[in-house]
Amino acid sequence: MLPENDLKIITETLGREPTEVEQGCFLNLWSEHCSYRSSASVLKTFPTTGERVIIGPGDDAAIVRLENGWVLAIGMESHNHPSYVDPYNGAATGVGGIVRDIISMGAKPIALMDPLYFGPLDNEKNRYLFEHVIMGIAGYGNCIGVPVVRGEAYFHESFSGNPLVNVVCVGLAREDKIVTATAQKAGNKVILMGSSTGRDGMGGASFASRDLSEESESQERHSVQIGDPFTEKLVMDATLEAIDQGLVLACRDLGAAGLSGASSEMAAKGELGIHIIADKVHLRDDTLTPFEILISESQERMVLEVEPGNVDDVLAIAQKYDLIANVIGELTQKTQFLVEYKGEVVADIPILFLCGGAPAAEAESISEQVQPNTSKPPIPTDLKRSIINLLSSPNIASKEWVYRQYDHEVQVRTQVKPGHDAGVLRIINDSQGLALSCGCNPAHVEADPYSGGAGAVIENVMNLITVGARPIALVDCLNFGNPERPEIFEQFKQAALGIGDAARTLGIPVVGGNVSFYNESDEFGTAIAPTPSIGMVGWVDDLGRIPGSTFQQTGETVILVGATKDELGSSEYYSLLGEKDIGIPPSVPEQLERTVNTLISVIRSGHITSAHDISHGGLAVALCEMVGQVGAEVDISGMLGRPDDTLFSESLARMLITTPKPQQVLDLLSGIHCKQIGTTGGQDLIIRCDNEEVKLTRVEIEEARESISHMMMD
């Protein structure tokens, strides 16, 4: 159903009422998820360009420079409240949506990475939630040849009713064989090639901006589409190969609203009209109305537009593939979407109005000024314990479990593997490549959303760093409960602006992504966590320079960069503790920019064997992951105030380095806040601070941090 103003506005603008059809049109086109009525203001905020961005936001994907002629497609979407009603299919599909925007670049998909966010596992349906929708993410990427290469799993009770599925693609293509979702030329052919259009789907993007209810599960299946991996393969193969050969001069992906989407949007960016014949559509049900046929989001579809001349060897590729394509339309200068069915029109509106007409929500928003209390619990008895504990929690825990599942190597690109800070794919030669990262605090981001929008920035560019990559762009999935709300919508805008700063502070174009509001639900009366999730990109120029992630050799100096603050608030530690509304939570470092480029500077000099980025659980947890064969001796003494503060403190921008020649590299590290805290050896980590003295065995940290799968085992 139409919003009352809405209808007003279009009745006006139409001088009629407008159609079932075109209600239907209006309904997912003007929907939050498709049309960004709600945010679009704040999004204009982001840096969107620099020396590398070809496209950047408003196509189906970014295209970013690399090097020799080559170019990244990138990026980035949500598929929640699918996820929820339907997990297998609804993060299959997340999968299959997103690797399709890619191919319609003419990009190759190289690599997915699948930030996830749950409730507690304790929880029976939070369990069921998380088996299956890593399941449907590893059966599709597995079954079409993508690798997923990084990842992220995160539990907050906030999740337990509208879990956030969100998945990033990257492809690889050449400068001059990019196409986009831009029309080109009336009386140009429009053709549907893929699998045929059934009632899975119906009006997801209308669904996607709904709050989730107790009926859900029942009641919106139908909005859940159903995958077909092993025909979204023929799509990849077809569809490129027809580029390749120059055949397709504009191509979408039926995603969002479906055929009325693709198509509508297609022509209005060329500022062009459309003129759709529906019966040409192919069905999987003969019984379905034009209504159905134009929303439906039935998966694996291209709309591809074509020259006339060039239409049969189009339809020759598709029959090679064994897929069905149609030709379904034509470009029209007359800038109108034209349905037509059964010889009787269906649907006339004036494209630019669909497309762009949705009048913006003036969304009100309210600050919360919250005192923070500085109050500390307890000093900890037992430090050693109050580490396992953390290691431990789900969010720190290891994910061998998920990524063991993914078929991380074909390809045959997945340099630096799935379990680190970032994920590393040989890229045009053996001796340069892509890093990746993604991910977000949302505990950092509800206590802070400003700081916290720049933290998922400054955490995914340490992540990078580890490997010695310069970060040159990244997309984001905005995933927020209901902008309505003014404290929601509020949180939404700090977090964004937290996000184009950083960015802007460090080079880093913003080039897409989406975003996902009213991820609310009824069942349990609350919002999410504000989940400002980002993937990040960045080009490794030295394959042969990365440090490994553990100790690597006896002897070696460790060196802490970055400055320790007193900053545990939001943390892993207090919450573990029940201590959620104390403490300052992390903020904005100085000299970030600084900080950086130096850090990239010193990782690629070489003589750096080990690198990690300190985030979840502080520099207690940072070490433990770094005891592989060798472990090590630290002292971190007089650095804060108590013990526990040190340890656990989740700052920003810090990093744990190890080196045979510690002189070169501090005197590199000139000018920024470092530490010489220790050495390594042995096959145990040993912490000292102050008078106290912890020291735990590499068994015992690996048992600590298979609590996952122990807990999905059982």
The other form holds:
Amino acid sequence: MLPENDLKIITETLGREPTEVEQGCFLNLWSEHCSYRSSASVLKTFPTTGERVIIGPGDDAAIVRLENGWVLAIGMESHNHPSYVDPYNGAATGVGGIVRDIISMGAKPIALMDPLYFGPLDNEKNRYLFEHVIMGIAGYGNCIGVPVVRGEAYFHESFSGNPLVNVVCVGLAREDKIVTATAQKAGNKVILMGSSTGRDGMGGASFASRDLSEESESQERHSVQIGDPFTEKLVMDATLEAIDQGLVLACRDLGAAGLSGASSEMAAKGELGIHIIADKVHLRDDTLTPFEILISESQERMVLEVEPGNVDDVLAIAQKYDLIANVIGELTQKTQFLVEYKGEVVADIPILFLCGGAPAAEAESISEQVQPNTSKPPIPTDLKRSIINLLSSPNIASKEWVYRQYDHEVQVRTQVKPGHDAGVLRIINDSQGLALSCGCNPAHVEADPYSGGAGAVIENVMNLITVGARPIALVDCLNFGNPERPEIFEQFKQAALGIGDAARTLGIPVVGGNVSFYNESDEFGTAIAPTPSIGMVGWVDDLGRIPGSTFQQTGETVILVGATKDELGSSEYYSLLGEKDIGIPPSVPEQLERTVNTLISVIRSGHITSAHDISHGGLAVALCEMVGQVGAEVDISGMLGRPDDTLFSESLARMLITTPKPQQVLDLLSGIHCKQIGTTGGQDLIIRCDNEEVKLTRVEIEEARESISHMMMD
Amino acid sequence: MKIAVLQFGGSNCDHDVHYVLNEVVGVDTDLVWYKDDLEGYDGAVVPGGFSYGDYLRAGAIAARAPIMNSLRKMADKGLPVIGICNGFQILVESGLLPGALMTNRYPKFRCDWANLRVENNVSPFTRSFKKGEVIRLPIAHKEGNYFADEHTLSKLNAQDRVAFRYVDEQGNTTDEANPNGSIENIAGILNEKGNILGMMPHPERASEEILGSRDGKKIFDSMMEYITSL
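We have the form predicted alone; now please give the form predicted together with the partner chain.
All chains and molecules follow, beginning with the one already shown.
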């Protein structure tokens, strides 16, 4: 049902009551999911331009310039509600949708990343959702041959009734072959290619813009699309072949709001109208009404703008791939969205009103000033036990059980494979490549939305730097609760401001993304922890100089870069102790820009043999994660008041690096907060801190880190 | 010399093999769509991926595609054919190789690296290796659990037709080193004439140092040497 106020505005503008079909179009196109009516004012604050940005937010995907005529298409989407109702298909079609966004720019998808957020794994239903979401991503991504090279899996009580499934996709194209979603010329034909249109995914966009209730599971199943990755692969190959031959002038995938969305938005972007003959749409079930034809979100479909003289060539390509394609209408000079069905006009709406006429929702925000509680938990009697507990916490433990299920090597580009801070793909010969990272820390954001938002940017930047990459662009997926609640809207606003400020400081344009509101659960009476997840890409200009992520050689110096502060609020350590409300959460460090730029040149100097970002679990966890064939002995005494503070603080913008040439590296780092903390060697990790000494063997570390595999396989 | 890489709807390692053969191995290679034939080619690769989405059963639909007759003729002439991953599944489904590829013992897709022991070093595909040599190649499949009945198995062993087995770093066929539950740790097999190889691991993903290993390139190198020797 259309909100009363919307209906009033529509009736006034049209000078009549909208038809049933028209109401369906408005309901979906004016939904929060499609129109960003609550969030637009905040999103405007992002820095979106930059030397490399060719197309920023607003198209199917953004386009960022790489080198040698290559460009990168990048996009990020959420598929949260569908993945709760039907985890396999919800997650699978989430992958499908973002992949088609990349294809519709004329780019070949080369990698996926999946940041995922679930309730704790000790609950059977959460395990079920986790397992089937991953199966859905694997089932779809593996089948279409796009490697998943990086991800995140994070667990927190607030996701129990509303897990988050976010997906980033990147694709590669030649700059002169890019196609956009902007229609070019009246008189050109519009071809619909791909799967037939059925009754799946009815009103998915408006479903995404509501809270999840218990009934959702049974009643909203028809709102979840069913994925067909085989057809997706054919649609991908056929679309890219048609674009490569120069036959396609504009292209858009059918996602949220189905045909009504894709066709009207494409025409509106070109300031043209469109005349659709709904009878020409190839149906899975011929009892579909024109209303259903327009809003169905059946997957694996694309609309293409083609000159009349090229229609036969495009249809021939479709035939090669055994795909159905039909001319379903044409672009018109008159800027109306006109739909005809069986000789009758069923929709006739000014197109710019349909796409862009949604009144902005006025969201209120309330900020609560809470004084941080600076009390401390008792000093742990067994520091080693604390470290082992952290290593086996699912938020920190190895995600190998997850990434083994994804084909991360198809397309023969993956140089740095999953399990590291960043994935690396070779792009230009064996010399230059792309680094990818994703995620955020919802606990940090919940404790301090502004710093947490900035922290999400910083954390991904640090991940990219470990492989010597300079960040070039980011996309985001802003997952929050109901924006009509002032405290939620305030979280959203502050987190977005934090992201924007950090991105601006570091010169990284925010080129696209999406907003997912209403992530609340009636069943659990909870809103999710604010989760502004980020996907970030960076450029590596020398693939031969990528440091390892574990200690490489005996006798090298271990250096800690960045300041460790008493910032344990919302840390994984406190969370495991059940202390959710004490401590100061991580803040945005001073000298951020300088630290980042210096670190990039240090890693690129070629003197660094291994590098690892410090995040969840702090310094202790990062040290453990670097133990491989070689161990280390470090002394981190005197940094903070208590050893557990030093070991587990989650202060931002810190990194561990090793080098055989400490003096050169320390010279390069001059003016940056850094400290020589020890030497690599032996088989074990020995940490001395104040009067404590902890020794961990490689086997102990590996066993602790295998907790997710044990939980899922035993 | 000219090699064909078969392309079915849903093949997704076709471009990878095409690239490796042309650019890394340095042999003239074409992609050949399943509606065309293989006239004039000196060897063929049936690449990995998800032909027809693995719908029905992995490889079952591709095994009945028009190009398979052409592939059969090529094999009858003694020209070398490799099926990799989904390509192995297709060769098994089409009866060109014996046995079956079932769902992995732990029934999920698995993308990982495996150690393989070269069991036969006289075939057109393995002649550049030493017998018993341990090589590293990646695997990526959900249905790679090789099975054959006892009669077939004893024939495979007696005729030296097991090309590779999954082993640990020391070359032992342990249960732990077996990533999918394959009988007798079998990773790749040959047909009776020895000119058809089916294997689950991906040699094209291990043909360049930057990706972690060049062991896979030797398989293609062997194949080209063999064609030259014909």
